[in-house]
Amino acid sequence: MPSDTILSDTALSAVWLTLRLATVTTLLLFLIGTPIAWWLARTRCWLKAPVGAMVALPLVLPPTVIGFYLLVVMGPQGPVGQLTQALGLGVLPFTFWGLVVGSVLYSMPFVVQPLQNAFDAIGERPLEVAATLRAGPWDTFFSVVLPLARPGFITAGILGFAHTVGEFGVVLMIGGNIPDQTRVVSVQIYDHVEAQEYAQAHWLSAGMLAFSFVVLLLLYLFNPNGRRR
């Protein structure tokens, strides 16, 4: 097979390399996502509709302008960039742990919402019988909600996973093209593209592609209200 016709090294590093962000963001995207999607779900306060649009502005705004501003704020003369420096860790930007930052914001209605809903579908009524039998607040999320919701959660993961794996726009403007550090697999495209290196760039678009084929797959598997439909 012509050398031209497989995954070289390089891409290769960029493909263990968006795996380990995609693994690491959906991680702290439940962490993060769980306890706001569990408020957005139970609260009646005034700031939920802007809590709730908060969460879901990085799906109308153009990756390029999320990722310009994280760059103004965690850059040197930003208030987190600062912060970081003050704190003897440098600045986030052109890191991997800045790709951290900006994927999980990029990706968080991605997670938030599919838990949000699993929330809301369980209904007061589960809730009200564990009071009863005089469960506390953290033994009924543990025993009570997380099982109930877990469909919503195999479903934020995935799409949580999927989405960070698909990013371009975000991690260029936060990340560059660093190789082993910030060159993922959507960057590598673009380069092969640039290069005129198409059999390369054939072979991880078609992997890609298989990707977001078994993500959906998965997601019409594991989503019992998506079967019905």
Second form
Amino acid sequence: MPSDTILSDTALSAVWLTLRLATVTTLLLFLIGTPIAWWLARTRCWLKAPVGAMVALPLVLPPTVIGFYLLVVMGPQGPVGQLTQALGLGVLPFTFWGLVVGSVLYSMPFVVQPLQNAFDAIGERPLEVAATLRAGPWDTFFSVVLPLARPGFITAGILGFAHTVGEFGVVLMIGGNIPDQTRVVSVQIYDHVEAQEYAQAHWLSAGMLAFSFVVLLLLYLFNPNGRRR
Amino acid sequence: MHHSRLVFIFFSFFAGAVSAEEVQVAVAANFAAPMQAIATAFEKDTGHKARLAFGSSGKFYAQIKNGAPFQVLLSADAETPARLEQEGMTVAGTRFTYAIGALVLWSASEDMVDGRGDVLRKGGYAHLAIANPKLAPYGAAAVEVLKQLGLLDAVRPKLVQGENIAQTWQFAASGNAELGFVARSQVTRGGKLSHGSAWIVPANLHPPIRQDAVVLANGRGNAAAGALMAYLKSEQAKAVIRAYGYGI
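Can you give me the structure for the form predicted together with its partner chain, which would complement the form predicted on its own we have just seen?
Let us now look at the entire complex, which starts with that chain.
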């Protein structure tokens, strides 16, 4: 059993890549998820239920299903693949940005749902008051909604980040295990276990365990009265 | 529905699991297609039932060491069965080579791969899929071939790795990787190339991929396990194995 240094260069690069992926994904999810959550919280349109269900799908779908469809849809023959090729971007599988797309879809409910609940909890009244004070919609959003929904944003950010760090199946299906591009920590652990390098697997796994616990601890400390959502 | 019929169905669930001779087989991913054909014929000819699980040798090794209920292992390599034997996890004297794997350079598009593999040198592809060489013998063989051809450093930036040979095939079959080193069995149907284009890598470019089978300690005294091992050595099974592009 090869037992070089405890955290080798490959392990460190996997950790760094994972943190980068989770950060980019979380930022994008704030950008995409906030308007979706806002719309879901406010709309009376019949599309609310279908869109809500779409957003929640990754909660129940096996990651293999998401990964398999992404591989096919983003591949050179798939519709998204055709589009990215036409735009001169090449195809997305086996790239960092392919993983970002997969992670955004996969972690979407973990960001949208806490935000939607936070927006729901604000209710109509503060918005009406803001309107009577002649605040425009953007002004209202930034000076009334954002501060009131702050716990929701914190929860959404933590869950979105942590869930992306913990992602495995989707990455395995579309990643291709390329160092510094798609070899994230969870894949690295899987490889160590498969190769029977249990010492290295233990170090990385224990790290993940500690990280996940600390993240959830932070979450419960921020929202101590059980208002996780 | 009659009450008695319900009771019958209820009991036949359990009876089915106990009375039939059954063997749990861990099968290397590359041997999935031929083994399904062999298992069907085996069941018809002997009345025994073979339950197949497909995966990588590394995972099977870990599972077997930790009490997985497999009775026979058809490995993708020779090392894993030998190692299990040394560790006393097998029935002594049952290990044998059931197939010798062949490697092909394959593309899902018809006109991509020429008959001599020159495409590797010429380029015109963004990704070359191989199985993880640390985990899969077909991956290790692919790296050896690239080394022999003096191309390993040149193609390294284009390499994408599947966790096993099944995933490697998937990368190439979906077109996400234009080229892939896969098992000949995966692209062979009825002795012919199923689709796409391929270069059958000459066997002298890599060490032989010997795939060994062994009866595991769990299978001691299981009649179906013994019968399956004998069946794999029969001319009938060998014909199937050869038709999928293996040597034996």
